[in-house]
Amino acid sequence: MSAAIPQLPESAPFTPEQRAWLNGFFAGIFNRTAIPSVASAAPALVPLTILYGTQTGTAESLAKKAAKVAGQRGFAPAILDLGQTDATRLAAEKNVLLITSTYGDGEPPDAAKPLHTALREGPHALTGLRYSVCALGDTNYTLFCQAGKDFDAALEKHGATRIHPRADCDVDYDAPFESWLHASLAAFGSTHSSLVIGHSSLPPEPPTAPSYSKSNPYAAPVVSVRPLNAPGSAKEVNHIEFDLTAAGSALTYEAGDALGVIPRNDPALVAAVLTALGADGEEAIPTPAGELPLRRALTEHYDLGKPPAPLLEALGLSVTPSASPPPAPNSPPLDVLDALQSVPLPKHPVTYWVTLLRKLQPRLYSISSSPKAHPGHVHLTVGAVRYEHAGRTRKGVCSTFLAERALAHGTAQVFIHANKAFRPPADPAAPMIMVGPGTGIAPFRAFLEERATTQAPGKNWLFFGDQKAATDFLYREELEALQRSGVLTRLDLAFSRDQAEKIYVQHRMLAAAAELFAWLEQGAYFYVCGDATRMAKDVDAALHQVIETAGSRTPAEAAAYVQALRTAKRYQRDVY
């Protein structure tokens, strides 16, 4: 009597191609018949593109995330920055899903901005395409993930079809990301990852050095904090340099990449936050990392800033403070000791206030050193924020947390932020023009000692700015040695507060128009750093304005001019 033929009930988690194969495997072994071909009963591949705007990188890494699940679920993905599409071509796709940042005053990233354009001032016919959006931001800003959201209304308004809702993501994106990804797979009809029969005759691969990483940070020596301001200076910037070395890290960068770091919060604020809610500090708390005492939860693990919005609907509070110190002086909660100390408090065990706050987030800085010149280092400047508001001197988490109190920590917890987008000229001979004012700077700094370390034939330009020259000339020497050697081949200052008349770098653009369009012409690149809702603004409208006039050009033209730096990857921006 021969043995029954097993068969995969119905329930398994298989695709029924799958399931029609492998009963088809037992089949054979069985009764000794061919085995059937898997590329046979192999279901086709769903057609998928990944579209990603970034600015920093975060969108363009979790496109890859995407594309990656995407091809263990039945799909045949594609990934597109969106700088290379346009309705047209968006027009011609089936599958979309469409991952985005936003910076600045809502805006969307710098390659996005043509699609968005078209897409705002339409008509497309885009009644063929399904698609769904993941939208990045972070909630201390007013326009949270408007990009995103400007995305995905134009999409439907021009016929396409949302598949699945859009997911708008705080800065603690991870979770939210993987389950919409999950989600609009699904939507899109995707199929379990494919089943591999057999096992490897490879040996076991070794043991390899860890993988620091926003998840897995590590903890890095702080080498030094100095001030790069001189006494009166009415701010506080700091050069920090840490050991990349230590416990064979391995962990490496280039220059344009950003470091994150995961900060502590301020005892005193901490301190402050336990008294509130009548708490000693030693209760046992839930944290990422375990249970801990609430005081080391608090400095380790939880954010204590803006206060979010589940504590203030648990406190009867619902107005939201603005994203800009210093606040106007009837502002709302500004963090969680105000939302704590306005109202009094519920009966309710410390747990629970703790649940309801957020999980504190790595900060990113532009890195301010070449690899090839400090090797095994790496440096951040950073201005260190503070403020006084109702009685209370608040206080910028990470940038005071490095100021204060990391040197004598003795580490930082770190991981390195690659930035694709923000790169020296791959040609050591194409001029370079950077505009950087106050600890825009950073990395400008970086790319002068990559091109001084690698003898880069190319012509570089800084354009600098800060308050007063006496006081707030950020790395003065170390521009001044660039220059004498010729590095650094011309050097434009702007001091505001120097004279009675208010000049910035956008100023300094203006006046040397003639020779600023000339090196553009000469196939030069264009780099700026720093603050995305006012100077980025003025700087590229003085570019544009550059161009009209040196260049004689019209606006439109001169328009079309900066899109063809931005097509070139030859206007580069890190703004924030």
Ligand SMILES: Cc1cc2nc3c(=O)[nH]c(=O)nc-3n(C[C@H](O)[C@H](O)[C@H](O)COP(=O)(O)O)c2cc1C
Second form
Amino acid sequence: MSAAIPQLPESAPFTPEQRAWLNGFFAGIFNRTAIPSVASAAPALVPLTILYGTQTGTAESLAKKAAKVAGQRGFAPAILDLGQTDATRLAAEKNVLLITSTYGDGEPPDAAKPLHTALREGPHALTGLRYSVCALGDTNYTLFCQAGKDFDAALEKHGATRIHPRADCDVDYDAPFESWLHASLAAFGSTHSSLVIGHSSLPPEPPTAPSYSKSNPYAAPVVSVRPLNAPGSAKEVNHIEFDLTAAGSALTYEAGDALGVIPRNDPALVAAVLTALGADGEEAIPTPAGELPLRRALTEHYDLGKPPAPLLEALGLSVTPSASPPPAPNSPPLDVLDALQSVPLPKHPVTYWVTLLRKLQPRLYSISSSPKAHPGHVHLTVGAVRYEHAGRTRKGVCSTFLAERALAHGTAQVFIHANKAFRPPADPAAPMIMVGPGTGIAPFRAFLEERATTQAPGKNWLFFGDQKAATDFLYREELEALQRSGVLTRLDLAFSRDQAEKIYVQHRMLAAAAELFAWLEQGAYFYVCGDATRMAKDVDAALHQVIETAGSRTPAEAAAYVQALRTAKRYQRDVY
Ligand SMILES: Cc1cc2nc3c(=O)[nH]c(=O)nc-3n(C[C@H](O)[C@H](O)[C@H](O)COP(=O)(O)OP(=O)(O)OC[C@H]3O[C@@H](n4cnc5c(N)ncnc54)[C@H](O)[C@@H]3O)c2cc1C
Ligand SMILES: NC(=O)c1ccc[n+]([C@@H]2O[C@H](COP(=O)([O-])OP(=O)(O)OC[C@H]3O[C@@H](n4cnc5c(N)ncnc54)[C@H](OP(=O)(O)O)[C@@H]3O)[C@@H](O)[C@H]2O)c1
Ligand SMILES: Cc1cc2nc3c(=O)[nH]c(=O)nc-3n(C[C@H](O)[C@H](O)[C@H](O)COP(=O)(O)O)c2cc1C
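What about the form predicted together with this ligand, after the form predicted alone?
To see the whole picture, the full complex is given below, headed by that same chain.
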């Protein structure tokens, strides 16, 4: 006998969306708990640990979704950051779902590094563990989903049982994640076998009014776009402001969060792709938003950047990934237009070619304003990506949309991407050391505004650098004013091209090693933002060196010191 699932009375003060969510929630609860009669004992819930490794929050939010679904399917889920577990704890687990992204060049997220290393080294006895891995990644990177692959292989090597094959998810991860989740839960012994695979099968998010997200972005009015570099600079960084209050959006964020921006492709590039396809742009094309004319579909929905492997294969071209920038003149096609122009196009309907393209993805930008200093507004600091290749100027999709067209367009589709692992210290008296060259300054402008607005007493030290002081000293007046007011205790500058030899932020760190180490000993938080491939690695090496020299530590002790900073969440990075 099953109990009737309650429905909210019509008079209850909820919107239709809230009502639908709550009714769904009740249905979930009743499906799980109401089936056994008084006489029959309720089946024991299956323990399930959902481990996540994340740099910018995606894996964490998927872990939460997985926990909600698992909770409705007869499991007792617990969520844990990979940084909060070790091989010994792992050995005590029975059932594990592991969701991790990949960063750097095929590396795990920062917090997951100790476990990743420990599992590589071993030996560990994980014979009692059943698991499945969901790897998040981006096929634009050569080492696609490498961290997930590593964890998957290491768990198996140490004797754990893979109960469902790993899912390797590209940037469009929703559908593969759901399929993996449902199949993994079924393999673990989900109490509900008739699962619906598809977009609608995850429970909706709890109602917040109104809830904007990647799939339901907010059309933010673009208030202003102003260049931050002086004329003559080799760089083009823009300060961009959006209004968050239009239509009562109630969109909120915290210093440290990122803003997701859904770009629109350059009309000139779209026109060139249409010519290459022999199309006029009016052809009806399926898109996630329904059928649209081809020109609009290519502008708003399809990625015209790196050509996807299926397109290259269909054109009979090599699918070897192109080398890192700068590309050789004879490199494989860099974008979809290169690919379409490189061979005579086999005769196929235009829809065929479009279905081989990837969906246009949002770009993330570290928010450069504090909501306390700019209520109802959000600011970004965006470097425009432009380079020449094979006789054509290549433009970064989103950075040049923001630089060239967003203001005229009037609005940009945005959403808040919370980054809980990147926050100013909770203790307003704790010192902050911030290393943010180039656009890496963005979140630190927000952190400093936050500390100024809240009159936090903690000391603040910023390392900033760029090419030339005369043209590239981003936010110079603001930073100097913060110095005068005493909020910015110390500002160390590294302009790399004002002298013959390169001077970078890490050189300034090493020159101030004794003071920097003293701040760390006083409990300072150490933050890094900006270029991941070169700067963040060199700054990490300099941090170790500072601790070795000023703190009289061996390299191994310095590594342990840095690891302790990480564990205490006093070493936080927002690198890209
Ligand atoms: C968490 C996070 C925070 C970020 N914060 C900021 C921020 O505050 N400010 C900011 O400016 N950016 C930031 N970024 C980067 C931002 O998300 C975009 O990646 C960036 O703006 C480029 O996007 P795009 O669409 O303009 O370029 P795309 O169209 O995506 O093109 C960029 C790609 O072009 C290629 N490329 C670039 N230069 C060359 C070259 N010289 N030769 C050959 N190929 C090249 C590379 O493959 C590169 O990945 C952040 C990224 C993340 C993940
Ligand atoms: N992953 C992505 O999608 C993506 C997209 C856009 C940008 N990015 C990265 O984001 C970075 C930010 O760009 P940006 O233009 O704001 O700044 P940037 O290129 O990082 O330059 C800022 C300053 O850092 C210097 N620098 C170069 N190498 C360094 C190193 N190893 N250590 C310390 N400093 C170093 C630069 O000097 P010199 O220029 O004189 O060498 C410059 O003075 C870019 O480097 C780019 O790689 C990534
Ligand atoms: C700087 C940077 C480096 C990345 N490196 C890789 C990589 O080497 N391999 C890969 O498959 N994905 C890579 N990615 C893509 C991320 O893994 C992907 O965006 C993931 O969804 C992020 O999840 P998270 O928010 O949980 O960290 C990288 C992303 C960034 C911003």
